[in-house]
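One chain comes next, on its own, written out as structure tokens in the form predicted alone.
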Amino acid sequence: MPKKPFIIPVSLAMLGLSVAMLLPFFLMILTSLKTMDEIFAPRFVWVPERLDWANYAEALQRGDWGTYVSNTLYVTIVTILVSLLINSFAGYAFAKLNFKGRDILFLLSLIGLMIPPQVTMIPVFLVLKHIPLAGGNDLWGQGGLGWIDSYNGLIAPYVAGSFGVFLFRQFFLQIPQELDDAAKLDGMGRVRAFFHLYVPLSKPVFATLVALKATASWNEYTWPLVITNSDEMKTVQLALSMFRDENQVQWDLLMASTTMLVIPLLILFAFTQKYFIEGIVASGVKG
């Protein structure tokens, strides 16, 4: 049981950290309600004299936000569904199936955690450009654009990942072997046991990966900038760049748009928070 003298300092430290993390979020909201004169005033204006809600309406009138949001939603949802399927299957295989070279393959898969995505960005781009019979390419992947400027190109690099496989493997390892033995006695095969026993027991790790994948896909900026070149394929993060030109950044409209784009992620995290924490703790992932 913790000693009482330590409770107050720890609470104050946690309060300070919470304020430090929430301050940028509140500054974003306050800036979205300011005028440009208040934003560029010589003395910093914390709270605007008058809440300028017109910034939100003006931001929505710039560009085709319906297309940008639908593109991002589609990419995010498909990425989540496919990555859950691939990562859970791979994690189950590494945790519960005995086959030759299993541990070596798992260690090799973890190399992906050590390589930053910027290193593999150009090779991945070239592979997607030369996908055979896609985007005007011939059988040898020549003559067309492949998956460049397409949904497939936006989704493909994110459907699998070493971290997701690691997360599922660690979680499945904690499920007792007796459950598999009972499934065998009931006549269940591996696939049926996975969907009828393991999936219902794995809500925390599924919710964790949903939250992580949704956040990463929704907020991704660099890869959509590389793989797309048309306004019809823009995602919301690329669309935010319309509020910046060579001479000036329209901070009022940029912050208004950013505030609106954060809302879906906040709602998602609110629904998955309980399972998210359980999934991280149960998988033994710290930090």
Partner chain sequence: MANIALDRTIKLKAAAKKRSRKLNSDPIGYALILPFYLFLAVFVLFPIAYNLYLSFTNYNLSEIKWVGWSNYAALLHDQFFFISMKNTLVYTAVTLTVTVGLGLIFAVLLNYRLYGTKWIRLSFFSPHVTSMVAVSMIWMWIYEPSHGIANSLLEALGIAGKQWLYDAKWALSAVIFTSVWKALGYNIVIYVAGLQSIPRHLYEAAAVDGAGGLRQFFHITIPQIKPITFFLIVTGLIHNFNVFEQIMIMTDGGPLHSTTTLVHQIYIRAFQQFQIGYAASLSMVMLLAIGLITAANFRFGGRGSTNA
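Next, report the structure of the form predicted together with its partner chain; the form predicted alone has already been given.
Below: the lone chain, stripped of partners and molecules.
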């Protein structure tokens, strides 16, 4: 098909807009390299005269970033490992196995897709507070703090993941019955067939969910805000949100730490775009 005459002007307009979309990121990076004098100069300074990399070193010293990063990585990795394992199990069972009440149970589990976590944060907080025999609690979940301000408290509410189950089920449903028949002929049980045939086939689903869950976990703010209270348990986003000083905001340092949290993820995204987009599209268009 030949290109239409308006393609060039529209392309230019959209390219211009896309630069405008990125402007906040440019400002973030440029500001992170300015001195406070340039930031508070009477005329707006676009590009700093001398790149002030010291801002990054100083931003890292404001707070225990090593702890925040390792907390977040730990929570992210455990959430991904556990939830992918149990989500793929459940997705396989819902798609390929026959058992009584299967469809009802699947429909019921979709409630997890509809209810946003903000709406149940109070009861979930209380459930975690009353986990038996944890954090000084007795057998009846009384007396202590349970999983409040702990890794388990940060992880447990995110493990179920109805979306993952939904995505795995969709994928497994497309796999033809012949595969199961062949597995049966080879004398494979259901569970072995899952590990030896289904898991290798579903690498793209795993990749998509890793990309989506890693981003969500790294970016999470509300739940760490609710469930943690000590500095040792802070995650990166929570730490960033509390970075501001009470009186005067140190924009250079704030933008330096924001840059450090944003840029790695953007680079990762640029290289794994396909999986992000596939996941997003799978949730929207095919769902």
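All values reported here derive from a predicted model rather than from experimental measurement. Positions refer to the first chain, counted from 1. The term rigid core refers to the maximal set of C-alpha atoms that superpose within 1.5 Å between the two forms.
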### Message
Quick check: Glu49 between these two forms - does its CA shift reach 2 Å or more after fitting the rigid core?
### Response
yes
